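Next up: just one chain, as structure tokens, the form predicted alone.
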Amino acid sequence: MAMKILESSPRFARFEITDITTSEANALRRTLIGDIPKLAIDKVSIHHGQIRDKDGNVFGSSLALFDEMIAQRLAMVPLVTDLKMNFRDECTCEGKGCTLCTVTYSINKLGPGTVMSSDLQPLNNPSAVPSDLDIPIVKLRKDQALLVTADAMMGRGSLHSKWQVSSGVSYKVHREFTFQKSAFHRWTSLKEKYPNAVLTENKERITFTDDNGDGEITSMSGEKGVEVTEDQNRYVFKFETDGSLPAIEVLDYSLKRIPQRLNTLLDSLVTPD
């Protein structure tokens, strides 16, 4: 197996893997979707009753949204994650919650205004801030306030979407589009628009690939003068993240996670209960 990074940014990756089967490609896809650890809010406590500011002004805690809706929105805010954190049920604190497995947040917002994800302040881990600071949570009138404490813990997307790091995970087989220059005259414009997609060229033929996500080249399939070939042992993946983890770190973890899962399965088969 060999892998090549075709495109990479903090929140996006496109890469090619050769000499794998469809089953192995799908295992990687499922791992990227649901098996990457991530930090997410799992417990929310909302203060009810009067809230006073430092000048003694009184604010109400009854808001336009139910507590459950506010808690759900907070849970879905992506948080910058450190993969060295423990899962709570595997931590030395035995699930009680400590700095190794739990990050505590607070919100203390007075109206009028909109509570944003940037108002979610980590108390015991300054690096575990929201990866997107512009997510609206709830609007406050001038006589309203929101006082919240929340605990975040590690989980996986297979348990709940709030722990899902990546989205838009897909793969395709490597395809090559060979154009007969005499029969397909638009090859010149395609070459100008997608120079990096050109694989080979001679006087009679030019060959492109759509591995870089060039949809216009893909749409040429079936056109007169175009021959399409596929390599069933060569796959091109792409995915994006919510910013909780860098895309390359997600990919690195997923490649290590698959053999771990397979070894666990093997042990369960050969070890008697």
Contents of the next structure:
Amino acid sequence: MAMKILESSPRFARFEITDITTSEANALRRTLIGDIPKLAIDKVSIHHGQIRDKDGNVFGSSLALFDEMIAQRLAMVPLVTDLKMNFRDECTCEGKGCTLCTVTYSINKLGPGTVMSSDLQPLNNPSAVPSDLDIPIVKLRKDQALLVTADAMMGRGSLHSKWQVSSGVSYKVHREFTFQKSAFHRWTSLKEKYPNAVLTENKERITFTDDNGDGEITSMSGEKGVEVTEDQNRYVFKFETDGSLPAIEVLDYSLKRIPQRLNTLLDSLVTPD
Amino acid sequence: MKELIDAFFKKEGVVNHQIESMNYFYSTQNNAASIMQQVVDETKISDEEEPGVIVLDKLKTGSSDIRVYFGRRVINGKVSKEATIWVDKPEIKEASGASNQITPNEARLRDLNYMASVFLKVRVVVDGVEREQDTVKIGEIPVMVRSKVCTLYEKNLETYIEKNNGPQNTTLEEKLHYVGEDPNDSGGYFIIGGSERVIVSLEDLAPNRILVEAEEKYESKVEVAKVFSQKGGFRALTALEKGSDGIINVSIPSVAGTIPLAILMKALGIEKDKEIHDAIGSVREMEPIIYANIEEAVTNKLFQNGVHTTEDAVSFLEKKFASGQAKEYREKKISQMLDKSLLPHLGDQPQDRIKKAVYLGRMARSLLELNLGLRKEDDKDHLANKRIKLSGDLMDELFRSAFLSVMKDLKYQLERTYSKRRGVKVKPAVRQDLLTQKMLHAMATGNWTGGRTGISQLLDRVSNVSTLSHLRRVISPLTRSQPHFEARDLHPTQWGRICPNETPEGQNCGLVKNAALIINVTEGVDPTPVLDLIMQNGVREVVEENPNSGRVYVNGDLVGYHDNPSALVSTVRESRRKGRLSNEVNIRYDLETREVIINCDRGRIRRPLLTLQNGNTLIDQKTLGKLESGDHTLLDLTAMGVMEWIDAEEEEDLFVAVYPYDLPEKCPKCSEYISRDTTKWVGHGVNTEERMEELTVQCLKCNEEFKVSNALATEHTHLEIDPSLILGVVASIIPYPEHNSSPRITMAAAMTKQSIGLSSTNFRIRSDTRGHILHYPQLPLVKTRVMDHIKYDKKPAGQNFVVAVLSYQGYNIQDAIVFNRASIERGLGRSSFFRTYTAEEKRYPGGQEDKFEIPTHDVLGARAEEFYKNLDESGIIFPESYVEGSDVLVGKTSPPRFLEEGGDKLGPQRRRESSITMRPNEKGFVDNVILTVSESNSRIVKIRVRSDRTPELGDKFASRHGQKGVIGAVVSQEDMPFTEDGIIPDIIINPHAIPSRMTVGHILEMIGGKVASLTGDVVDGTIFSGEPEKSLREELVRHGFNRYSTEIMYDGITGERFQTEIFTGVIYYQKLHHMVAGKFHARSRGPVQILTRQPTEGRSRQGGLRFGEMERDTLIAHGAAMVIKDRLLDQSDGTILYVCGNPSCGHLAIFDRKRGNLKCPVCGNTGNIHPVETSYAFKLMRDELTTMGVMMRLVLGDLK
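With the form predicted alone in hand, show me what the form predicted together with its partner chain looks like.
Complete assembly follows, chain above in first position.
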């Protein structure tokens, strides 16, 4: 098995794994989607009633959006995650909530204006800020204000998509498109357009791969003079993250997570009596 | 001609016909040209008197002649322009006595009636001397929202805001915001008791015109000529019937039996047989039948010595209809019959009788023409023979009867209270609430005059389009139970007037219709100018028929003959186009019968068409430009004669082209795919003298011009503005409908009306009893042009879903939909449900009243304290508190009921607990609490509870192509199939949903949505002119997809690649308001009905699920006797009866409380009493038999 990282940025990764079975590839994909820990807001308390500023001006807490909607929008805000944080049910505080497993945020915004994700102020963990600061939450009119405290805790994407770190997770099987130059004339324009996709070329035939995600090459299958071969043991993966964790860290975690999960079986092995 | 449609909707709203109709109805102080004033002028207090005046009975006034004039003054035959009746502004009279102008939203919130006072100006004339003028309020009338008397009408709104010290110098939109109104609300409805009500338009047979038809009666063909004669609210059907013997009989309403035509004509004053003959006959072939009819009258078969003179005829009628009565009564009865019941539209005076006789002759002629095959049967379903009654017409009927009763009552009151000393005092004699109550009652119940029901309906506020559609509905009064197959069919004349697709399925199919996009309903104009014009142009009033001349009809009346009918028609048409005649005049020349039919009456649905000359439009680009800039209105266009409103009658005469040219597939200049939406005809309207072979078209993509061949012939008279106008508001929402099978469009239209979205932008300050709001409504990626006109983008109702078409494990069989759980968690398809609970501190007779408070222990039926914990000290719940089950929302106590309860001991009577609680199976957060006062100054509290509706198993969704389905599974994202790009669909629909239903539009919309997502541009899917399919597919290829829109996908569970490529796309889905959360139901134990002790029925009463006949049968088949007993007895109304074992008694025993034993009250037996288990229904029957004096004895015996 060999893994080659083709492209990598803080929020995006593309890599190729050879000599891997379909189910192994799928296990990795599913782990990337649903099994990465992430910090997300899980409990929101919204202040009801009058809100006063320093000068004693009175603001109302009744907003354009319902509390449920605001809570849901807050939950979807990606927060920069520290993987060392505990899950609440595994924490030393025994689920009561402590700084090891919980980050408390506050929003205190007076209208007019738009409450943005940047208004989420972490109270006990200064690094756990939203990874995108320009997500609008709710618009406030001049006599409205939002006063919120929210608790964020660790979770996994399989429980709720707010704990989902990566998106656009997919793999594709390695495909080779061999064009009979004499029967398929468009190869020249394809070659010009996608020089990197050319694998081999000789007088009669030219072979492309669509591993770079070039849909135009993919759509050539079924055309006259085109032969497609698929390698079921070679996959190109790609995914992006919402910024709560760097892409490489996500990949690293998921690669460790798979054996860890399988080992839970080993750990629970008992000898028959 | 997009510009024309834009111009129409810029000026007029979608429900303009409703508002215009009411504007024409309401009378205002400075505008007497209204229906209301007309009604007042026409109102006759009794048959003997003139209209518009009350003449007091001389016997009661001490023989002085007192007249109270309320109609307009008529001086030298001219009616005064000064209004005698007018409607004020919408007001409410508070209990404090103050009157305040109100806004619609105030009426909605406070459960008020949105009504305005009606004032009447009366003149009292005593013995010919005018005494005094007085303005009296005669009552109140409902105000249509956005009509000219409504507070929201632009000028009224300004003064209202000024008076209430609101913000000045603001835009209309801001003003509407200020009064709590949705600026884009269409209006066109009324507010009665806080709820919005619509008067739906009625479709009716055209009055005052002769309809002939052949009926099968007793296996012989019978020809009938009918006239629905209508005059001022009174409607009477007169019918002529020709039997197989050739004798024509007339049937008159309110008279039993028929009268031979010849005798009736004689009774009406035509004595001479020749005159009768001339009045009927037109061709020689008719002679034998006419002679037979005349002969019939003079023989002594019917009357001794035959009917010869008018006297004979009248005495024949007297003998037939009032035999054995006093002479006076007989005369009265016959004159009643001839003057009032027979053809009332021709007049109700004895001098009108000759006119009626001539008219009857004409009816007979039509009948005989049908008999001889010279004329075809009239088509009852032809729109030319139908009239639409809008809210103004229906309000007219209602007001007419209410006003008459007010005036009759006024007369009675004046006579009763008259005294010589005080004179006539009108003001205190008017009973205002008579009018108010009559109008209110009809509006609130929908029960109109004439016994019609369902005229006013509760406005549908599910979504914006459902509201608009409701306001544009047209219903046929035909009964639902009878088949009426032809009436349900789509009629060719409905093209452009009635939506061909939007109609319900089932029993109302084809009877409930909806108006097409641009229609106009005529208000009715005075026929005098038309009559003058045609008389000047050679119409002769001779009676004699000439095969070379054509008959001329105006509004169904024969007015004369013309030698060159087609020349007459073009003259009239020319005058209309030049603006000399009202554009409401429509004319037709029927070649077959050589009849010229001119109409200018009320209620004809018309549609706009462009006039053509020599294969070119009369409208040119300059005019269109002026239209766009607002320098011209559509009214100018009709005055210029370049556009015309055409009714169904006139359209029969026309040769209408749908398109002026055919387009090539691609633009010859830029080789882009083009449609009628992306091209423009330039240079039209120039050089209309000669037909051009080629037309110039501009491609809007490259702005280059090219030539196409002219598809318009010189014979074409008119050009369609845009064929997309044939659809109604709802069907116009559907993209690419021309690619779908028709029933699917009908279904899609029905479902669009159930889709939830943003129904109104002021939903936070509304108090509808039920309502849904979609959390993230989106604009559709594939839109139609009509959406711009109805402002769908302001209030959308749906979301764009990424859809894959494949089967998923079986969770999407039979139209189920598989949903992506992550999509739902991110907010897809979420909505909120609102329910408003209302409580009022009612007042009772005797000074007692309800009270909002936390009930204390001494209140009868008070709950435990914790049930009231969310209430504040005044007994009203706090906003944003969580409520569920039967939680108390408003603590309320009511005064004790008189002579009731009290229990065992007598004591001071206690107040009763009457709190408002949540519905048992609902939960949510208190969204809003509104505390206000009702009209009677009692406090009203309205509590709106909101609950989140996240999509769950069983919720219903539908695309815009009649493809509905419920959620069959909610699947984790990782288990969903995915593409190589990492796209995971939001929903998966089953491929079997497509082929048999032929919803190709669904496929195209998916591709269109995908293209829109890729290009970032919204795709136009307007009917007949949307983005061409090939263009969409090419665009897909350009973005690296294949032209079939299929993609390689992998199974999310196994990770394997699917053998076949999967069709994916983006399509607009609507969430329908049928959700599991409002429907699911189960019961183990629960309430029972008091009378039968059987479980209650229905979810709202926590009822049981019926174990019915067929279910019982299955258990019998299994022989499961004990299960049957369990279901039908133990779990239902099983009771133990104690039966007296005395074989000669068999009554039920009672429990003697004092002695503690069972005792038969009849025979006194105490020992021999046995328990018997029966259903309570049996015991009930026994008791009911007893009340009838039938004694059922239960004779007990041992089991054998």
